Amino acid sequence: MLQTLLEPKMLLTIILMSTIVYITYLTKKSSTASDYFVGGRSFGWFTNGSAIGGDYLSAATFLGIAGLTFQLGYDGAYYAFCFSIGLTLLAIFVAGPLRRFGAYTVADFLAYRFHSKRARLAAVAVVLAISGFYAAPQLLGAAQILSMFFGTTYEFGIIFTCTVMVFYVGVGGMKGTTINQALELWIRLGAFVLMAAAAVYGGLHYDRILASINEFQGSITGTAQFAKDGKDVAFDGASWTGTGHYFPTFWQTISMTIGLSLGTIGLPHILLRFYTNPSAKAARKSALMAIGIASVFFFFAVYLGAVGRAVFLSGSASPEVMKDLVAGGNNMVIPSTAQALGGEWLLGLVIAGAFAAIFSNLSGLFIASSGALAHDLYATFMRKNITERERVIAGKVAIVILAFLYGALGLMVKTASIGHLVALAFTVAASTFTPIFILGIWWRGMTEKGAIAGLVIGLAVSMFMIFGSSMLPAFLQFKVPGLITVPVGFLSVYIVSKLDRKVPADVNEFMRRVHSKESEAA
């Protein structure tokens, strides 16, 4: 028993869990709704920028981007470029105005912009849809790690992670979540830096491994015993280093670029982060810091995905690593490669980093969703005269409800790709909240009916093109359908607003508030 606990992967995971518990305990007192939902608006740009990075750089980044690069080559690396554009657009167009507006939840923006409960209700539905779409692959990653490296079942992994989230977010609220997210970000970055250093030290320079991958044609030695068909896994290096295999047409590529690039602006848990800054200036600086952190992460993710492919092709890794790379698929490339490069201690750090990524992102989704349920739904529609204490309690009850809901979704995506599932969540966000926030902040002519139409139509079209694509003609079947769904979202808002023409009477006051200088907004 003691020997098992002292294994590096177990020891470092326990240290991470203990740190989370300690920070959560220290920050557990949330007496007001402001404390619980937006951390008392007390976090500076460094802490909040780190937390935004923690929120944004989820399992999709830590595990998924490298995994997609490992599997798809240049087509997979393209995901990283698209993700990185999104934060830049968010910093330029949304971060400052959103903080000047100030609120508790994403739905507050629509409710106050149009003085509308219907708009708030539509926003709640979209928050839950996007968060559910995003939470499922995070739970998938956690369950796979627990299953592969600790021997638990997939179902136990889902239940364990949801239980941790109930404590993490339910007890710590936004204060505990923010500090934990900031800490966890640097654990992940440290793991990536050490992995890259080990790879370079081992002679795995990028230009060399690209050349070796490109030249490889045939079967990978030592994989037959782990493959389902009992044959060595075949690989075509020219296909990996070329483009256009996963996204075979120009329009498929453009569709993914639109969906991923604009999706960041519509992610509820990222938008919510800008409410926690003390000022609009701090919000912009937080966004800029997150951009810098994300750029470094994406660089390492693409490089380490290529390293993983080179290690796999060489057939020189231990049978355990080769088995993980065959059986674990693209989602487990980072842990497997870490084990091959640095043994058990580097594997332990990477597993702790992977849990940090998953917990960090999930906690943001839980906070955003609990705000939608407790603040936007319960306190607005069910109990209007709710006290501050009761509002906080409602938020904690919502966390438990969400754990069951998201846990069920996690069980449904057992064999999916983490990176691709997250890409679809980005597309839903880009087709719903992105038009609302861009046009709501920068266009006076947007109306209540236009906003609701944008949310409802954008969500419906996105879901249909994701789940019902087989019913569409071939030229409309996109792997990431942003080319169709995002313009539909923007046009729905614009056309219905033009037909409606019932612009709120205080729209000029709203615009002055969100675009005024710092001193005016104070």
The other form holds:
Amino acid sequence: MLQTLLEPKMLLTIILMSTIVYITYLTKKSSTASDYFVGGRSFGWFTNGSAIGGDYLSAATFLGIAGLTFQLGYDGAYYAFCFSIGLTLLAIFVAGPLRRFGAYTVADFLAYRFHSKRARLAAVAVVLAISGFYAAPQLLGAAQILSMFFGTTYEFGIIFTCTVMVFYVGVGGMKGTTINQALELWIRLGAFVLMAAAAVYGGLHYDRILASINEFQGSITGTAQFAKDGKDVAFDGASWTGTGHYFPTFWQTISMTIGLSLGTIGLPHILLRFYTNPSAKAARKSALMAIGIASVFFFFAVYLGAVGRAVFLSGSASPEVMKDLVAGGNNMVIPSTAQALGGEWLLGLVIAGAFAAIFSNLSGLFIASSGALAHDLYATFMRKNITERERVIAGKVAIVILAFLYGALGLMVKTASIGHLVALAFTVAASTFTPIFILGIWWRGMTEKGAIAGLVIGLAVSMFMIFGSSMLPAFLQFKVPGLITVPVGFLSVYIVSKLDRKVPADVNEFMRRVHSKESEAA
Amino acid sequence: MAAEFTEYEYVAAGTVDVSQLEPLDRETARIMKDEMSTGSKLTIFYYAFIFMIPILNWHASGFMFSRMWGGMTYTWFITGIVAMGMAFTIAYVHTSLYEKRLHKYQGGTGASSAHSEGRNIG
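Please give the other form, namely the form predicted in complex with the partner chain, since only the form predicted on its own has been shown so far.
Whole complex next, starting from this chain.
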């Protein structure tokens, strides 16, 4: 028993869990709704920038991007690049004004922009849809790691992770979540830096590994015993370094680029983070810091995906690692490569980092969704005149409800690709909240009906394009349907607003608020 | 604290036809114009770079997938290395220009502009 606990993967995971518990305990006192939902708006740009990075760089980045590069080659690297675009656009158009607006939840923005309960209700539905899409793959990653490295079942992994989330977010609120997210980001970055250093130290230089992969043709010996069909895995290096294999046409590539690049602006858990800054200036700096961290992260993810492929092709890894890379699917490339490069200790750090990624991102989603349920739905529609204390309790009850809801979704996506599921969540966000936030902040002519139409039509069209694409002609079947759904989202808002023409009488006051100048000292 | 919600919630501001909307005050209009102008220029530049990659990959693939450094092709270098730095560079230029404008506004009106909390309901 003691020996098992002292295994590096177990030890480092226990240390991470203990740190989370300790920080959560220290920050558990959330006496006001402001404390619970937006951390008392007390986090400076460094902490909040790290937390935004922690929130944004989910399992899809830590595990999924390297996995996609490992599997798809250049197309996977391009996928990673598209994930990296969005935060920059968010920093340019939304971060500062959103913080000046200052609220608790994403739905607050619409509710106060139009003084509308209907707009709030539509926003709640969209927040839950996006968060569900995003939470399911995070739970999938957690369950796969637990099952691969700790021998638990997939179902146990889902239940365990949801239970941790109930404690993590329910007790710590936004304060505990933010500090944990910031800390967890640096664990992940540390794991990536150490992996890259181990790869370079081992002679796996970027130019050399790409050359060796490119030149490889044929089958990978020793993989037959782990492959489902009992044959050695065949590989074509020239195809791996080319494009057009995952996104077979130019327009498929453009569609994915639009969906992913604009998706970040509409992600509720990322938008929410800008409310926790003390000022708009700090919000912009937080975004800049998060972008810097994300850029480094995406670079490492692509490089390590290529390292994983080189290790796999060389056949130099242990049979255990080869088995993981064949049977584990593309989501487990980072842990397997870490084990091949640095043995048990590096693997332990990577597992702790993977948990950190999943917990960080899930906690952000849980906070955003619990705000939607407790603050936007319960406190607005079911129990008016709710006290601060009751509002916080409602938030905690919402966490438990969400744990069941997202847990069920996690069970349904057992065989999916983490990276691709997250891409679909980005597309839904890009087609719903992105038009609302960009037009709502920069165009006085947006009306309540326009905004609601944008949310409803954007959500319906993106869901149809994702789940019902087989009913469409071949040229409209996109893996990531941003080319159709994003313009539909923007046009719905614009056309309905132009027809409606009824704007809030105080829209000028709203614009003054969100675009006011601010003190440099802020 | 909770009272602030009730106070603000769904104030009957009413609606007006968009054609009857008063023009924005000069200061807000200028801030919005400055910010939008900077943001648009940077975004157009960024998207030109973003779309350039697939366009060249599909229409000049011979060059883009030729080797530049070891096994690294031009397109891998642009996508896996340059593009990651580009996101930060654009955001950095935007933040610097924003702070420059902020300094200009402060210079014009002294230190009177208070720290904006926006619709502070917390």
